[in-house]
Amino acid sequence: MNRLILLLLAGTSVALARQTAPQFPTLPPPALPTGFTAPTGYGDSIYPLLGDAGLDVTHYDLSITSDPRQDAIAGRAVLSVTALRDLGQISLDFAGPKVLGVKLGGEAVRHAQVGEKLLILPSTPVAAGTAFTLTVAYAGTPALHLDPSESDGLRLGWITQAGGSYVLSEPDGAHTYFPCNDVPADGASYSLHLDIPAGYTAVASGVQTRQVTASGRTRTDFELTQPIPSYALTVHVGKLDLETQAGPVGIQIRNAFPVGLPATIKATFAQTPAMLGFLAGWFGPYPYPVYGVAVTADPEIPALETATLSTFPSSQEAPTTALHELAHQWFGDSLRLGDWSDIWLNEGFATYAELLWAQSRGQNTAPLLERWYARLARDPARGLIATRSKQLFDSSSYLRGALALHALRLSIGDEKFRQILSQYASRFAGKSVRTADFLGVARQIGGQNALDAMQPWLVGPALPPFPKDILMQTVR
């Protein structure tokens, strides 16, 4: 997500998707119905209560019926799951509409919605290693969920406004509209079936496989076969203009713009084919068969790297923001976080991609590096591993992460740096990653010098000296 612009423009008013954060008194945890136990969560260091460490969800088959004129959905989610341990109770994240029924395999099972959890009691415990399906039917208004990493009330999840609906879920908004294991470490593939009124258009992550209109309704299906984190899934419904074109090496480019969007805003994304080709030269092949952008009616949301279909506000964005979200398709979507504390592996890499692109355009990037460093010097210093939610999208995740990569590049040269990036992206494609995974690739290719260059940026808290030899003006 490119919240860097919001960081640099702190104080700008935020409307529509941002709500006034309600102030609630501290309440005891909700009472558990008889027979249920308190869920323990996945154990993520930032959001330890999200998810269930006993589940490996490999696929979600989601059927969602909606009308962009109404803040309500009806859904049916079929989860393909493998038990990682014996399960006497199954816990899913779900703050969304009322659950109408749950089946494990074909058997109806007892369930309870408690807080933002859906608790499920199998009739007999599920043994470790067992593959099974969960089917959850639900209907109602998607939950109002505010970003826990911010204080200004960015609403997350399924959002309906101005005659359209869209999804913006990072870090933990996916469970406002479908039941899931809402931690990035547990990636999954998706099948989507979107049922909307005729005359509206639906686009989503993945490749469109089917569309049928009958009896005043249009159903559109999408398939995403590569695993992604739950927050990276997106859906957009509204009066949309779809524009498609052939991209490099067989990649289809499809963009979804609100009807009447000014041409100047659309022009921001004209360089997508060139950007795809350029980033593939550094990171290796683009991970998916399709890419594009979806612009919302909201002018002030942050851009987000939703998989295969990055989400943008309906305001003028710099081309570097488009480049940033595209870079996340590798670092954040294909390579997903094993723990939220390693968010710099997403934001630092996407930010540094902006510098690589600028250099390829012949720009002098020395002033950019100096601005990054000056911003870090004004903010509280910390090492790259985040320890609390407020640090996820701070300047260290973006700028300190990018400067750590720059220090690595200066220490080993462009050839080895390119090898590190492409090897890291290919070796862990479709997998979760931690900082140690990247450092392992860096050491294998760049030796101890690579680790020595990055160490001061990683451990902190002090801000290391400004990287030397910044006057590299061309990309070899």
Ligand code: ARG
Contents of the next structure:
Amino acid sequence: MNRLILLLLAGTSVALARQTAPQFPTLPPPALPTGFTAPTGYGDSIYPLLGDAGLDVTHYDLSITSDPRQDAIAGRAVLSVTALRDLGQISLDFAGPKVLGVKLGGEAVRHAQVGEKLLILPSTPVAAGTAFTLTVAYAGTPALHLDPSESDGLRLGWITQAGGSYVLSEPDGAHTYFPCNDVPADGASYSLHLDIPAGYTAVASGVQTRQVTASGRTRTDFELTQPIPSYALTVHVGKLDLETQAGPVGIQIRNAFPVGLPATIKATFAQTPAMLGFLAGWFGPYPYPVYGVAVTADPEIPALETATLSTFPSSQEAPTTALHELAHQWFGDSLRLGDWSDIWLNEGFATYAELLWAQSRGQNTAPLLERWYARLARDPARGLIATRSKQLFDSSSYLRGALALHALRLSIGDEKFRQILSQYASRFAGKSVRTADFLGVARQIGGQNALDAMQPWLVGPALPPFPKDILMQTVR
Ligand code: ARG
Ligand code: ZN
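Can I have the other form now, the form predicted in complex with ligand ARG, not the form predicted on its own?
Now the full complex is given, and it begins with the chain already shown.
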């Protein structure tokens, strides 16, 4: 398979993305400008061409100038990078806005935008181990980018509509609005500088550090010092009401709601302080100094665990989903995926948190477990390690993943189960994880017994029988 052709197709139109018949042979590969070579990607097992295995981006300093009445944005991204091998060429993921210039350190360098890649040619190769900065200036309209993991054309990235802009990136929308190493394995910290028309409000992942309004513009800065995956970064700009809640143990809670959002929807999020305290009891300390939710004007988007500020549709009525996104702050954002195939480490854990919460509220969770199992029995069965993009957000990642954790818990009891979750969360906070990392902690604390209990759920593909004792777990 010609990787270049695949890469370039990835950058073409929506119409193409929606077609089912393979169109590869009909498009000639656009020629690369002289001196540039086809990038090879990070090598993720689901999205091999995303990212660049030669780069470790440790920090992004992003300045974004926008107006929620217009699609176009202007940006300046300063990336702090360490070369993991000798780099004759550097490739970043980037779609859409036109790049106006690239500097490596202080020196202007050649670049080319090819498909969804920004290719950069250092004047002399960067030696492995070197730390350097890349500065990219750009302006224009972020690409209309559709979710590769869904068949129904969910738009991802920087989205401007109904007088507001928001960011929804999982799995690969981040590179619509800033150039990045767009793989979750490469986490980074962020500084954000958002410049918007006065009268609008900007909120984003991280702690707000500064806000200045002058000459009809408001500039707001945010800092996130913990590393997160690029898809977990969010920005919301619009006519927003900011509300604060008192949080437990020094955690600041701020929520952003579009002006006029019904009180019934806001009420969905009333339990955040209790949920934070509850989950910390199972997972250990909440990973960030701040949390909250940003509700968009769009009723149809899926909720997403954007770091320190989860994103929701305007139709969000189930507090369970609020709990789910909060649980992802530990499992997904703080502990990030080392490879997309391990997505159950995100979705299975956040889904299982829903059951823990329901139990703590005194609910009988047997019907929930039965519903999960019935759904899995209807869907195609597979082991927990995903092999294709369309599997990322399927019932196996969520429900089979959750049942694998339930099987583990039943085999070793609540106290050891709690120890496994909290030790896994603290040992890998701010790091990338693979399934083997979790199993290592499970074995250390739960012994071989623990691994044996998970094995049939993990490996598959057949769905293990519904264990009778799965329902006998007593409500705590
Ligand atoms: N991670 C999100 C959740 O909390 C789901 C995102 C769905 N994304 C998608 N591309 N379909 O479950
Ligand atoms: Zn989830």
